[in-house]
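Just the one chain here, laid out as structure tokens, in the form predicted on its own.
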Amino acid sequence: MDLTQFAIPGLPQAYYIPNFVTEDEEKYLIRKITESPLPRWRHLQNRRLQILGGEVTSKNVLLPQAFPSYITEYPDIIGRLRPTGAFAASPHKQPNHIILNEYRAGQGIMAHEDGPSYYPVVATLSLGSHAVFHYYRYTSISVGADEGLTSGKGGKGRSINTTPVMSVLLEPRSLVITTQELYATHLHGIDDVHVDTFPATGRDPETLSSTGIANIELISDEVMKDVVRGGGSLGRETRYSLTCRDIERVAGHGLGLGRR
């Protein structure tokens, strides 16, 4: 796969692939996810999630566990990620850890970093609903950790510029890949809203950047694309995201922590 054809304008080292899975595959994945035993889910204040591939210790070591079959067999998310080349330089050449999030309408996630446990590439598959993914920068001002302006393990004590650098519309079945410096130096988040609203800009290419949606020309759904271009709203439904990453240090791989 030539990943460059999916490069997001204005976002170096970020890529957007629409229809990474088919509608039938999406339905199958959502069914398998929703059929998961309740004990596998962890309940947070604003969403619930599952950890796939094993737990990560406080020393950033993965204690590996087998992925469910829908990750490695059908539709084989791991096998489908390899040809993108996104993980070609990562320690294991493919993801070995996935966080599965469930976002209901009105739920999001604050701006955050993914932390030092992972190789600097992340691929996120969206299922069931769209979302708007925002990239943020830190400001140059250092603040106290109790001022509520910090995010992520590596960003403690640093304030965040609340105006996004750029935003990406994530369609259902799409994959967004963030790599290298963009991964390491920026934060990302999703607003906790029921409806995403877009200003009217018309179809003049020179005005499209004012929408703030950097991947507008890569969007495959013409209805969504017209809403972003012409102004309007998109209501959210329940969305499942599979955030795929590679953890370098794995128990049993020369770390004396047991066998894989």
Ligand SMILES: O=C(O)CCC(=O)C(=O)O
Given for the second form:
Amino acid sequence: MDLTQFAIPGLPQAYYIPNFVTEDEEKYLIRKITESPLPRWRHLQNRRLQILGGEVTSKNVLLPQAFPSYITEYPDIIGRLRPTGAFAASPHKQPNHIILNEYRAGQGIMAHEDGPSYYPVVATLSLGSHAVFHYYRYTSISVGADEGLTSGKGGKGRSINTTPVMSVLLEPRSLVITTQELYATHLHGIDDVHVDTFPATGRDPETLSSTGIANIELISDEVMKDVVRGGGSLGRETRYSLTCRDIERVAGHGLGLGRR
Ligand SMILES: O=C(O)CCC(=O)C(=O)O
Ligand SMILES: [Fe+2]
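Can you switch from the form predicted on its own and show the form predicted in complex with the ligand instead?
Now the full complex is given, and it begins with the chain already shown.
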């Protein structure tokens, strides 16, 4: 697969692939996810999630567990990721850890950085709803904590410029692949809104990539594309995201932590 056709303009090493799964596969995946036993869910303040592939210890070691069959058999997300080459240079050549997030309309995720245990490639499959993913930078000069968002761990209270430097519209069924540079230099987040609105005016095509939706030309749904281009709103529904990563250190692989 030639990933360059899916490159997101203006973002370093970031790719957006619409319709990575079909509508039938999406329905099947959502059914399997919503049918999973309740104890699998972990409840956070503003969303719930499941960890697939095993827990990661505080020392960043994966305690591996088998993926559910909807990841490895049908629709075989792992197998389908292979030809993208996203994980070709990663330690295990494929993801071994997936965080499955559920966001109801009105729920999001605060701007944050991901932990250091991951090889710096993340492939995210979105199901059930779109979301607008924002990328933020820290302010270069530290201003007072009251003048901007401050991040929790990792950022150590550095303030964040609350205006996103870049945004990406994630359609349902799309895959977004982000790699090293973006991951290391930016924070990312999703607003906790019921509706995403896009302004009707002031969209200069020249500056769109720096102020608007960077993947506009890669969006496959014409209605969504028109709304992003011409202004309007998109209502959120329940969204599931599968964030696929490769954890370098795996228990039982010569780390003296015993085999499973
Ligand atoms: O739901 C998403 O697309 C993003 C989730 C995320 O950033 C994370 O789990 O670290
Ligand atoms: Fe994240």
